[in-house]
Structures are given as structure tokens and as C-alpha cells.
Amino acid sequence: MTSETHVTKTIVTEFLEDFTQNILDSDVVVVGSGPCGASAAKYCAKKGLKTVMIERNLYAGGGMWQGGYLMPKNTVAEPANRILEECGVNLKDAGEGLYVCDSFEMVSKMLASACDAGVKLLNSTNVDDIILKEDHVEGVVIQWFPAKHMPSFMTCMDPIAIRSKVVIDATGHDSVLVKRLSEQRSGIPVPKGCGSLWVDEAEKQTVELTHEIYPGLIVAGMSATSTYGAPRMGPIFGGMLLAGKKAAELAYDRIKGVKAKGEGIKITRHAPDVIVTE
């Protein structure tokens, strides 16, 4: 017969082993598990990078769950449909290069695909800060998300740190890591928030604005859009999926460059041109 303590011991032992071997010191930390984050994490892991995805909510998936106006249907435009097809998502051709699917199928199959690729997930976890040494981001500082909601006199519990070669900010509208970095380094823009709705332009700029904004920190998807005040795209997810894939390629290139040369890749901190709606 299985005892209660054996169940507990198994959970604790397996988690701590996983944490120390696969999470504490990784290649890439992806903050946010929405369409951009899940895509970035999957493709990082597929490239052989030790990848951790962090989500502050109890569940992963971000905005993919609810579709538009709480109608559980998600849309993507070409060529992002290929990313979902790789995950086994059933898509219906809606015409004009647009595809639609059930939101819960998109979430579940994308997350399963990321898991199969080797991604490790920390849920109910808040990223409190970045590890910033000289001119390079070297990881993140984490805390249990429920602790953030304790009364103020109880919130003196210190967080812990995990290290990585690259961090990807896929936190969506909030641009959490870019905002924190902008408080400490000159030349980093203070996130403006997204501009008004413009689907075509927003889908394009979501991908174009995904870039390494500071050595070791890649801003991706809606986090990039929000950083520069570019238009929002509304309930369409293709640009975010493609931005995640691009972020994975950028992360791989940086890590490969570090391994080959023993030093960071020199980058420019200038984002592509942005069309801002005011």
C-alpha cells in the first residue's frame, strides 16, 4: 500500500532533483508562458538548450485560453499556422490567409509540445528582479507568486535566484523585465504600453521588434510591442508565435557565439522603426 508520506517524499524529492539539475542553472529562462513564451521555450529546447519557462499564474498558457471576447476560438495568419500544425493543432481555413482553432486545443498541444521538447515549467512563480552584473543579464530572481499577495507586514520573505545565459521577456503588455532594466541602465526605453488596434501592422511589428535589447535579455512578442508603443493586434496570435520562434533563434545565436568566442556577441540597442498610433 502507498502511504501518505511516500507520496509527499516522492513529490519533494523529484521536484528538488529537477530544480537543482535542470532549473537552477540553465541556458535560457523564458518569463511568461503565453503564445510567445511557449513558442520561444519550445524552440529553444528543440535546439538543445536547457530551457526553463516561468509563469506567475497557477496555469500556463496566458491569453491563449480565452480567445476573443471570451469566445474560445483562436486565429492565426500565415505562416504562423505552420507552428501550430507542428504541434498537431487542428486548424480550419477561414479564408484570406487566416486560420482558426479551438483555444483549449491550441494551449494544451503547444504546452505538450514544449514539454516533449524538454522545457521545464515553474508555475505560481513571480519574477521579482533580474540578475544584472556589469553589462550582462545573467538570470532572474524568483518568489512564490502567492507570497506577493500576503499582508505587507508578512512579505519580508527573501526570494531566490536562478542563473541562465539568456533571459527572454515574454511577459506581454507589462514588459516586466524591460521595465526593471530601464530603471538601472541608461538607453533602455521605459515601456510605453501598446498603441491602438491595427492588426496587420501589429502582427508585423510584434516580430520585427523582438530583439536583444541588452546583452543577455531578449524582449519578445507583446512585451516588445508594449516597450516601444507599437500597435496592438487584438485576438490574433500569429505574430506572437513567430516572435517566440525568432526569440529562440536569437537566444541560440547568442549562446553559440558565447561558446565559440568566450565572450558576448556585440549588439545594437536600437529597435526597428516603430509606427505609433496616437
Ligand code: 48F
The other form holds:
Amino acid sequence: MTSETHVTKTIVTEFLEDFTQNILDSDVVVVGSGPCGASAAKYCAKKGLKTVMIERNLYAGGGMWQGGYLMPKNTVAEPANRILEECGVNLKDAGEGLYVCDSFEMVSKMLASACDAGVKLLNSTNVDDIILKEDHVEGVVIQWFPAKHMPSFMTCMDPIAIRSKVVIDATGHDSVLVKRLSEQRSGIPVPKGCGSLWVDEAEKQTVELTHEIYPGLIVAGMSATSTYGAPRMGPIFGGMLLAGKKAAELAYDRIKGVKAKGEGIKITRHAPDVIVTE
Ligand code: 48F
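Could you output the structure for the form predicted together with the ligand, given that the previous block was the form predicted on its own?
After this comes the whole thing, all chains and molecules, with the earlier chain placed first.
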């Protein structure tokens, strides 16, 4: 016999235990669970980093749920096909170095492999802000996403905060955290949105532009593209997967002290080593 209150108690105690032990204080918080965020979170966890991925929607996966024009077929170019093969995604060779798969399968298997690696997911959770000390980002401020849609008399409800050594901004086109940082620190670019379509260049630049933009904050994937106004890539996801993997490597180097605090960071309005049209 299972009592109603036992079901409730199990959910409440399990959530609080997980939250306080695995989420409250982590190595890496990845904001956004699209192709870039899911890839970043998976590779962080695979490297042994305590990793939390936060998604404002009820469902994870971001833009992976559909290819272009509401058609559920996703494409990736070499060498990103290997990232999907590693997750067990069935890919069809479409020629010209391009591979195609079912969107649903890509999302499911990417997320499953992130879970298997040990990633904790906080869904229906909006990241409202960062924890910003003198010269370092030290975590994020979170609020239930449904609370953002409550009537105005509820909007004074304060959010809560969780701490991490590194935060990865994988929020896609909105570049939420970079935007917030740019309001408070000089030299941080105000995200301008992506430029017009150019597949090859966009795929390359989204990886190159993924970098630690401020101590403790890594900008990755479409968020990096949008920050610097680099070209959009259209319905192709390889650059996003590779950008996520690169973000995980940068996070690992920072946390393990391979790079000293501040090393390798260029706080500049212009993307490091990339030509960006003004
Ligand atoms: O948009 P999204 O998929 O970004 P990405 O991983 O990949 C971009 C591609 O999907 C696509 C493309 C390539 O073909 O052009 O755009 O860089 O995933 C971003 C995720 O972040 C969530 C959002 O709901 C989405 O799932 N997100 C955005 N802002 C917040 C957030 C926030 N403030 N708090 C929590 N989640």
C-alpha cells in the first residue's frame, strides 16, 4: 500500500536532499540546455566536475527539438558527428561532410548521456542574475520560471542563489548573463544579436568565440555568436556541440588551476582573434 502522503514526502525529501547536496554548491553551473549547454554539461560531468544544468522551460533541449522550418531533422557537419555517435545517435551520411538524424533521438540521447555522466538538471528555473563579487562571477540567482508569469502582486517574490566555481552562459540568442554583466562592468560587450546567415563561417566562429569572457563566466554557443554579432548558422548543430565541449575544457582548466585566475582572459568589446564586422 502506498499512501498519498508517502508519495509527497518522498518527492519533498528527495528534492531537498539533492538540492542541498548536489546543486547548492557545485563546480559548474551551465545555464541553458540546448545543444551547447547539454554538450558542455555532459563533458564537464565526464571530467568529474560537479555539474548543474539549469533550464527555464519544463523540457530540456532548447533548439534541438526541431530542425529548420518545423521539420524534425537535425544536421551536423564533421567532426561534430562523433559527439552524437558517442551518445548512440543514429546518423545518416548526407554527403558534403554533413550528417542528419531525427531531432527527437538527438535530444533524448544527448540528455540521457548527460544524465549518465552525472549532470543534475534544474528545470522550470529561470536564471535571473549572476553572483558578482569584485572581479569574479561566483554563481547564479534563480527563480521559478512560472513565478515570472504570475500576477503583478507576486512579482516582489525574491529569488534564491546557488554557488559555483564557473558559470557557463549557454542561453542562446539572448546571451542573458553576458547582457547582465555588460550593465555592470566596463569593457564587456553589450550583446548585439547574430548577423546574417553564413553556415561555414558561423560554425567556425561559434567555437572560436566560446571563451571565458570574465573570471568565472564562460560564454558559449549561440550566446557567444550573438554577443559579438557573428553570422548565424541556420539549422545545423555541430558548432554548438563543439562549442559546448570547448566550454567544458575551459571550465576544467580554470577549476583545476591549469590556468591561473585571470590568465587567458581578454576583456574586450571585440571577439578575441576573430574578425567581427562592426
Ligand atoms: O537556444 P539554444 O538551443 O542555444 P544553443 O545551445 O544552440 C543554439 C541552437 O539551438 C540554434 C541554432 C543552431 O542551429 O541556431 O539557435 O546555443 O538553448 C538555449 C536554452 O537556454 C534556455 C532556453 O530556454 C533554451 O532552452 N534559457 C535562456 N535563457 C535562460 C534559459 C535563463 N535566463 N534561464 C534558464 N534557461
